[in-house]
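Read the single chain below, which is given as structure tokens and is the form predicted on its own.
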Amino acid sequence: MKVSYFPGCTLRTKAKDLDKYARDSALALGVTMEEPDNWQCCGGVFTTSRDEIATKLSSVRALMDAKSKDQILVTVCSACHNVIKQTNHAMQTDEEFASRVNNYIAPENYNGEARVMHYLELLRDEIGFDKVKEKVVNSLSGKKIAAYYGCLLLRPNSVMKMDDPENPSIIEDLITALGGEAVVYPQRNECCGGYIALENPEAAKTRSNTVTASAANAGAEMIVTACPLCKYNLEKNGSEIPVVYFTELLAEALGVK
């Protein structure tokens, strides 16, 4: 199985291994991730303006990639996956912007034609948790991991579609295919105050420290993310408990690590 593959500017520089990790653990499960020629920043955050078109120009080029290549267009990182599914559900669903944003791209035409995929949706929908689960070789059996789900995964759920945003279980099943111990606690989808570390560095590390004790009160002996904001801010603000990429988890226990 082929599929396109956006890794987004983190995971191709401060994140190199992460990005390693997610690549070698597709190939183990029977799938190749290409990545388009020539992408760009996805723009980092979806603005709501609709007069705003051309940081969205670059999420367009790569949705128009995989159109091409009729293949799902699958990302890693969770703000890229959101600007970039939000671009392609306002392609689908608003008429003014889409001409606007064909206006650019004349002669070629994009009209939100291509599927958007997380990573940890392949897994679950494409490939399935039970195949994940047969080609564990380090199980994570005794590990008690907390699941980090942070604002930008789920939200809005109108558009991501991919699981309860107030009570989503992904991650967990992920977790639990790998052998680990799943730790549901009260905090797993509230903001982690990544977006205001620059301009508010206190409250950002409050929020963050109430995440983090939030799952280590509730017996977790690490926490795993699919935001590399949130694991950057998590750990930044001193978490008492490791926090650790999806990818890595899932590298680890393929045994490709």
Contents of the next structure:
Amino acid sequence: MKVSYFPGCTLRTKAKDLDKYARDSALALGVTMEEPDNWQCCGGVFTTSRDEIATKLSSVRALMDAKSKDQILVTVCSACHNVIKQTNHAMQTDEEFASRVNNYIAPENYNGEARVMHYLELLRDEIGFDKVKEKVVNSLSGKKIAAYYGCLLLRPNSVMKMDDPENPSIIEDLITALGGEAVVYPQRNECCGGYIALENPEAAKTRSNTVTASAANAGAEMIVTACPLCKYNLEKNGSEIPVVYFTELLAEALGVK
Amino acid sequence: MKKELEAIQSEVIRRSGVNPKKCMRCGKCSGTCPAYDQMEYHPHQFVYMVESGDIEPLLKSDSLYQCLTCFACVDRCPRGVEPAKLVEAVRLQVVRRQGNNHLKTDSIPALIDEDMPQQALVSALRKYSK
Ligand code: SF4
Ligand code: SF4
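Now that you have shown the form predicted on its own, what about the form predicted in complex with the partner chain?
Next comes the full complex, and the chain you just saw is listed first.
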């Protein structure tokens, strides 16, 4: 199976592990990830205003490329995922917005036809966690792992439609498939502070410490995330337990690390 | 001035796609907001202040830059009001004006360290500057 893959700016720089282990694991599972030509940064956050057009064009171009190849567009970074899925949804549902975007990209035309999936959804819905489980060679053998969703993977739920936003299980199910023990804790779907790290580092610290303490108190030995900024905030603000990318854990279990 | 504020009000409502009249003032958005302590005006206040046209204090408030865009208020509002979209629309009203960039590129080197991911920079620039 071949999919289109949008890595995004950070997976090329500070989060190379998130990228590399995603590709290696996909190959081990029989999936080739192909990058669109000349992709550009998604911008990191979705601007909800309907008159923000130019800032969404990079996402639209990646979507159009996937559509032209008849491939699913897969993202690994939570932020890219959020921006591209919300942009695609706006192209499908907001006629005025879509027509303004289409003025930019004429003579081509796009109306949200491509399918966008997060890598976790690819594992669950296309490959299947049972198949992933079969391929495990190094079981995580009961290691207690806390899934950290943060905000971008799940919300807004009406658009992301990935999992129950208040009681998600997709990462826990992956942890279980890899032989680990998933630890459920109250703060798993609350924000780490995100980009406020620049504007108000104290606020990011308070938020991050609340998340890591919540995971540690629930008995977790490790936190997994799909977001480079979550990882940065949790680590920078002194998480007492390691924070790793979910793809690294996957690659380790599949024996490709 | 009154006319100008009325124009801003309708522009903010149009740009956000939010109908503030749907709000039933339950306060759940503010109750769930992780930036509550940092905000002078909380999400539910954005909603009724935009609705009543009391926008001037919002335009001047640092609250515009404390929202994390976590979409908690969007998902947890029982009336589907989506307050974060109003915060965003009011912020754009400010930063789109020339000279109003809240985050200036010159100041960035002092705010970052070598581990900070690019994602943090592009996100902050997108939120705070034009
Ligand atoms: S999106 Fe902004 S206003 Fe809404 S809950 Fe999150 S931080 Fe608060
Ligand atoms: S949660 Fe919704 S209905 Fe309740 S105060 Fe906030 S915007 Fe209004």
